[in-house]
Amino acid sequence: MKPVTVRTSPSLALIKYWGKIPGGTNIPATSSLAVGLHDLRTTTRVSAGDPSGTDEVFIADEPQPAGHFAPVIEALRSHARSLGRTHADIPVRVDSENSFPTAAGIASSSSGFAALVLALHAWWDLDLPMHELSRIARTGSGSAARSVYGGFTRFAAGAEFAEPLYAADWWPELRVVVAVTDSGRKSIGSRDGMERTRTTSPFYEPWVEDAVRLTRLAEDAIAQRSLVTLGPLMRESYLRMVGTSIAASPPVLYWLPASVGVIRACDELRHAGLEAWETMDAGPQVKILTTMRDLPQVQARIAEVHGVQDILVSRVGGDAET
């Protein structure tokens, strides 16, 4: 059979999933809204394995314990099978790559689980709606449920799979700066992080009970396309986020000093007038919110910030691409 490739983007979250409901597989303790990056692509491509061996995911080059994706892989295996598939039997290589940092806190497990299951959607010819994709997704990532549509979605607490809100071209002259301020793996990973706050934060059940009054509040901000009252709440979701973090034993702290830099200088550039609203997510990178008029502005400025290595710009989108 001919390869599949698959290429899709992250879902960056700017109104935050942080925990989750106990006994469940990445059910989401709060609601998240997101959009996806269509300028940051996860290429993965799937083809015919070693018939008397098992399954393979690379991840550059670099081969990735197969466990993390068994899952997955098995849950649209399953089907597969069920269909008559001729070729489900036989061991799948998965190869994946991003263009942008991968496990820095730029969501590549997002992508990288969504393109993994469209991907085998399309190798084995199955024909599942897309809430069971975002469902399959969900057990490998939780914000992977989202990255399947691309666009603007929403994942509701308590959840199973995400759903679309608006089309890539709902929204198009927001665009989303990337400040990469360390390339490298994150310290503590998402899932870790998300489990030592849930059980060691004095302040996590606040967290989750605001978060309803934010999603609320931040869907209608993205209805009326207005960043001056989308921005505001999320600065409130993600530094509501990283408090609750702080207060685990031990503590959840991603941020490095450049961070705080860009921090800063997006507050400068708001009292200058200009649209540059921040969000961070588990890792050191911040995020900012613009539009194409303040993009050059922004840029420049946060280019000045020590430490910064690295600028990234994409627009609205995501869409996944076969």
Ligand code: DP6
Contents of the next structure:
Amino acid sequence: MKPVTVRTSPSLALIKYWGKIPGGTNIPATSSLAVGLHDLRTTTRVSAGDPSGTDEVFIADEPQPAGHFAPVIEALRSHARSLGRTHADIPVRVDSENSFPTAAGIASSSSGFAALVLALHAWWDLDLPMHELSRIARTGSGSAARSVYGGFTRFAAGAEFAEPLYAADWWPELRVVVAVTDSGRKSIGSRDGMERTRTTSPFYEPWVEDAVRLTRLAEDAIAQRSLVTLGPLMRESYLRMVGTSIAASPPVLYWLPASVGVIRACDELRHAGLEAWETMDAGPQVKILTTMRDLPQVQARIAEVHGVQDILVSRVGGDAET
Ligand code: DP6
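Next, give the form predicted in complex with the ligand, keeping in mind that what was shown is the form predicted on its own.
To see the whole picture, the full complex is given below, headed by that same chain.
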């Protein structure tokens, strides 16, 4: 059997998924709207494993705990069995690597699980519809439901799978600057962070309620390709997510001094008439949505912020390649 290789991009939420409906597997309590980060890539290769062994997954050559990936692998394997694929029962070996820091709040779980699902789908020569692949990817990580599609996506509150909104070329002048303030692994993963927020933050319910309005308005802004409208909505989404999280007990706080430095630099850039709308996820990195025109100035200013270790620049899009 020839190995298969798939490339996917992390899904950057402009409007955040933060909180799950209890009792489901990564069913979001808030709708999210996202774009793929075209120039950041996860590359995943599936090949035949040791016939007398078990499935094995490696990220950057590091063996991963089997249980973490087993439900996703088994979901696809059962489709392979039902189609009578002769290699369905041969263990798989999965090798994955990221062109960006892993588990540091740059959504590596979104591109990672999406790539795993797409690669196994190709390996077992399945013919599942995209929404079914999104549904399986979601059981690995909620944001991965979005990453199986490129372009602009929506993952509605309460839904089992995400949907494509617009193709990768819908808004070609957009650029994302990722200010890396710490490339180490984050102290608390998004899974535990959002669950702690749900169960202990007094601001969790208002966050979930308000997210409905934000999603509706942001969807219109994306439809109109209006960054001046979308920017403030993005800011409300991530800051309200942060607000509810730091009110959890114990607090869920990902920010570093350099994160605040970047947020202030974005404010300065906007006062100078440039488009620089920041967002943050479950980590200290800051992602800034800007335009091709303003990119050089935004990049130069962010590089000056004390504590910024690296800057990654990406177009939006991020279609999977098989
Ligand atoms: C802040 O998808 O990593 O990046 O479903 O538990 O795997 P699990 O969580 P995950 O959470 C992503 C949270 C976020 C916002 C977002 O991507 O929408």
